[in-house]
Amino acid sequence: MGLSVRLDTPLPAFALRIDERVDHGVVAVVGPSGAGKSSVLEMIAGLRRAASGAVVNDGEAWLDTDRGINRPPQTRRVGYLFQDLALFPHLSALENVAWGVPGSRRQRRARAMELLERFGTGALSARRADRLSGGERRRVALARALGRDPQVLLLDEPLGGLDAASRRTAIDELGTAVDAVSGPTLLVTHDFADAVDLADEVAVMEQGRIVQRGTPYELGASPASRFVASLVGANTVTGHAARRPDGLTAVRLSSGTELVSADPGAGEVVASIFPADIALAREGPGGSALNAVAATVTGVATLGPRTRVGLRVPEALIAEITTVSARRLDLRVGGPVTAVWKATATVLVAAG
């Protein structure tokens, strides 16, 4: 039956108001810091009281303010990976995991060792938490989150602060944790890339409200607002749209630069273009692309096989091309280049 979450409660800067359902799989709540994301997890787990609302899992009410129900955290079948991991530093890895496991001391220790082995940390069972590496602490914290055979898994910024190699390992470990839980997983992050790597569905949160929900592809292909477009990593520029005789839409930017979109639009709009959809050329290219804009290179950052290129058209854009192509073009800051993309890659969303 899934997890149903309805919350209406004041936060310092705004009111948190959501009414969402998570039936299965992994749903990521994505938004900037301070949007209320972690507060949602805390209220689901019972670590923070909601002024009004209900949290119901598989027909069982964990919270229902109308009926006076507010079950304590230890009675909610929730596994929680805290952003700071929240291990007890003076306890061993085994003791940290066993702490929340039900049963006799022998049963708790056996279950804790089983979970540590699942995450490849059995050999560290006797080591104190404050003597573990960052990756080891994360694996122990994941093992602890599964100690009570949770029906719901909550992950707070599970990939925060990791380098590329550690991130790949962490994704695999999180997959192990998700597979061990019978019910849904809800994670919060400020990074849309985390959602792409981990989630089946994304809910975008802005100031305590879910403003759009869908698969990562759906949000990227059809963002509901400039905020969503920026969050998913797209370039956004504002202009005035008018229909062309050929049925396409022309978008004139304040600088006078004109873009072409296959989306309908009129009046003030925001044009959204993904960096990976922009190709670069030394001269005006041929082909079917209808957008070919003269630009100046403002920055070049190589990220392994990919290179991100800052552009001024004069509006600021970012293109993402292969490093091979960047080297072939011999891109230099201050140098001229032509930015090229198709009309179908210019997605129009409402301004504001």
Given for the second form:
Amino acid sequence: MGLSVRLDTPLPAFALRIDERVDHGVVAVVGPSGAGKSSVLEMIAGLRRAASGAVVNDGEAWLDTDRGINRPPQTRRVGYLFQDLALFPHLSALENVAWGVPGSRRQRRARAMELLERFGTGALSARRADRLSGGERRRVALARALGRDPQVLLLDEPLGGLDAASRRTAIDELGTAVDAVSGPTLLVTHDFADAVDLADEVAVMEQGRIVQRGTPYELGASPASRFVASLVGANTVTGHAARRPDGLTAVRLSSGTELVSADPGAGEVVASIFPADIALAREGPGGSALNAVAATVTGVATLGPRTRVGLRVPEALIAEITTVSARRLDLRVGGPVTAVWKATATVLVAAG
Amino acid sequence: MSRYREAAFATALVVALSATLLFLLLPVVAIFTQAGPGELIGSLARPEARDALEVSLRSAAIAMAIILTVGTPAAYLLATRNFPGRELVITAIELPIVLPPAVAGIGLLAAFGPRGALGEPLSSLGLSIPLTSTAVVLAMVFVSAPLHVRQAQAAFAAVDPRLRQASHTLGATEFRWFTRAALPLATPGLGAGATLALGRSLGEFGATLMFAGSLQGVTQTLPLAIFETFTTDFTAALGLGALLVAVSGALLLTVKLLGGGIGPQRAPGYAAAGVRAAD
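Next up, the form predicted together with the partner chain, please; the one we just looked at was the form predicted on its own.
Below is the whole assembly, all chains and molecules, this chain first.
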């Protein structure tokens, strides 16, 4: 079981080099625009040529440049959800879904109807694809992707451009599609939040390479690079690390501000602190937290029960506190505040 | 100042369109005002007119069948595949558009004439093309096919390539994609190309005259009949002219209606311009 993907191929700006195995579940490839994410999906599906590499699903080689194997997309059993959905605009919802279903005309229509109903769009079967709403089009596209009973599901930015309300629905629908496929699902997104909502495992891609792979929790707890740390939403600041007599590590930022970390480290490092780990106080604490940094408030944004506070220490940090605390502190832009966090909340990452 | 310029520019646009319309319509309208209904009906009654109309319609129909069945797949190939020398092939196909009709006529004779490049093998098969109805069709195809191929190529290129990829990932063959999706999606553009080619075929004059001659009932098309009548009977020529305008206009309208070419049209390239992230 499982899909193994090894690719080594030049892209315009850099080389795509990955060697990954996906046995089951949902793996999200996360990275910035232009990192080569969509190219990976296209090469797995056979829509784009790989200079060198192998794609093997369940022991069946779809691509193996060493052995001269490069099967056309038609013989690779993938369900592909395109970013722009790519429905055939001149065909009805039913005809769109039936396009990928094998068998007689009667069987195809029956199976297509069944798939449309699974996504709650049975009533729209006769409507032309270009007359469907955005959400309806996504449901039809998902039904269509399952039409040929794929062994691997490939999703390209499946939550791209959705508002918060449709997002929840889309996540459920994508779950339905994932459950319908016997093999693994690979999705690409530029948004870590999408990956957290959809995937069991996240592979972070930067410049054509997977720089770290793990559960969302693992990536947050020990990011492999500054990029990963900022991707998962942590504050990142660079500084110079030195061991303190008490065994902890001191990180001196370029402004002179000093942070304390429980991680070992020396020389140039990136310190990563999650916004939610930072507490705010009016004055320096006498508590157990070893980091107590004088800061200036640069912005306050309240979203329901949580408030994000922009700080300057003078390096920029973001703290996330409860709205109740924010009201009690009476935060004002330009006003002084003390940012407080434990030494264990300062995660050190090798600089670079 | 700027408002004055804006108004002047808007006026200039309207004036330009009015002048264009006036100049292009004037000769057409003049045909009908000069030739009264009597002349029109009279011209239809003349046997050479009926013969010419039949030759024109039959030849154009055959020419269009050839252009559509061969030119359309050729245009699809040009629009969807990249191969070395593609630009050269495209230029070669477009060349007849800019050739003077006399050059087209002499070229066809040089290729298919008795002493032409293919004359020997053709005559050994007992075939002689010049001065036959086949020659009329060949002349029409030669001058009109490039118009259709060019338009069809643009129409196929405007079909979102993502849709073709989607079709492939769904297991569909290229043939199925072409017949069930690419063709219907390109239909407005194909209709426009066919219209241009049909208009050009019906109006073909110079190459036909040189290559096929002007034999009544065999190779004499409506334009040739107009030319021949015009030297002796201007009024009769007017009547034939009116007939050609009416037939061409009716065919143009029909093809446009069938191809969905009338009504809100998307500019070529619209579908291909769909914004997508580069990765």
